[in-house]
Amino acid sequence: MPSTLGYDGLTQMLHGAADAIRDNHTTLSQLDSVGGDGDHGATMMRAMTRVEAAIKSCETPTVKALLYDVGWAILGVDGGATGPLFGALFMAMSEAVGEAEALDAPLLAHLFEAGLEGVARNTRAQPGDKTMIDALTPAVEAMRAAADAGADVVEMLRRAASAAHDGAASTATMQARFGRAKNIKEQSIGHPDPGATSTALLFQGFQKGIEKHA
C-alpha cells in the first residue's frame, strides 16, 4: 500500500469518484426529487465529466494545477449549490498544498481539512442541517484522527469513506434547513440528503480508485 499520494494517484482519486457518481447518479435524481427538482444526479454527473475533462486537459502535472483546475472546473457547474461548493472544495486544497508534490496521510488530512473550510466559506450549514456538512465533515475528522494514528492513506481514505457513508445516512432523521427541501419541513425527514449522499459517494470513490490501483 502507498505510504504517499502523486498526480497519478489523485488522478485515479478522482476517476473513481466520476465512477461512482456515475453508477449512482439515478439514485441522486430521486433523492433530490422529494424536495428540490430531481436534478441532482444530472448536475454532479455534468461535474464529473468536467473533472475527467480537467484531467485529460491539465497541462501542468503537479497536484496543485490539478487540484485548481478540478475546482475551477466545477465551480462552472449550474444547478444549485453543487458547482460553488464542491468547486470551492477543491480550490481551497490546491491553495493549501503549496509546491507539494507527494502527499502523506497527515498532509491529505490538511488539504480536506482546508478543503472544508473553503466550502463553510460558502455556506452557512451546519452539522444536522441535512447538507453535504454532514458527510463531509465526519469525513474529514475520519481522516484527521487516521492520520494522528499513522494510518497510510489507503487506510485513511477507508474510514474516510466509512464516516461519510454513515453522516449521508443520519441525515436521513433531519429535517432540511437549507435548499428548497426546507420547504417541505417535516415532510424531508426519512430521507438521506442528496448532497451528503453524492459527498458520501466521492469518498467511496476515491477509496475505491485508490484501492484499484494500489
Second form
Amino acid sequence: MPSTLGYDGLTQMLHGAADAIRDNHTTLSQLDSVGGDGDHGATMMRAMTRVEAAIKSCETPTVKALLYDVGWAILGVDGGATGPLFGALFMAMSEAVGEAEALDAPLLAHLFEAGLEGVARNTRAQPGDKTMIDALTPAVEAMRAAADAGADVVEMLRRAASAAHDGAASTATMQARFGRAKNIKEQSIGHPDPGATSTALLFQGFQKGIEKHA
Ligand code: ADP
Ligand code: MG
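Beyond the form predicted on its own, can we have the form predicted together with ligand ADP?
Shown next: the complete complex, the earlier chain at its head.
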C-alpha cells in the first residue's frame, strides 16, 4: 500500500462506504423509527447510489472533482437532514484539497477536519446532542491524532473507524436535542442515533474499501 491516497484509493473508500450502508440499511431505518420517521436507511441508500453514479460519471479524474461530484450528489438527495449534512462534508473536503492528488495522512486528516467544519456550518448540534456529530467528531480527532503520531493512511482510517464506532455507540445513552428524535425527549435514550450509526458505517466502509485493495 503506498503511503498516500489518490483518486483510485478515494473511489475504493467510497465504494466501501456504499457497501457498508447497503449491508445495514434496514438497521438504520429501524433506528430512525424509534424517534424519527423511519426513512434514514432508505435515504442513505439513495445517497450511496448517487455517490456510485457520481464516481462513474466523474469527467475530470482529480481528487477535487471527485469530492465535489460526490458532495453534490449527496446534496441532491431529497428527504431531510441527511443530504445537506453529509453533502457539506464532501463539499468542504473538495474546497480544502486544492490541487493535491496524493493525500498523505496529515493532508487526509486536514481534509476531514475541513469536512467537519463544513457540517458544523450547517447545524448547531454539538457533541452530546445525539446526532451524527457524535461519531464524526471523534473520528476526525482520531485521524488528527494518528497523523500526528506518524500513522499511515490505512492505520489512520482504522483508528477513525474505531473512534466513529465508539462515538455512535455512546449516543445510546444520550437524549436527542436535534432532528425529529428530539420530539420524543427522554424516550430517545436507550437506542443509538441513526445518523451517528450511519457515520460509523461510512468510516467502517472507508477502512474496508482501502484494506481490500491494500
Ligand atoms: P430526517 O430526520 O429529516 O428524516 P434522516 O432520517 O435521514 O433525516 O436522518 C436523521 C439523522 O440526521 C439523525 O439521526 C441525526 O444524526 C441527523 N440529524 C438530524 N437533524 C440534525 C441536525 N440538526 N444536526 C445534526 N444532525 C442532525
Ligand atoms: Mg428520518
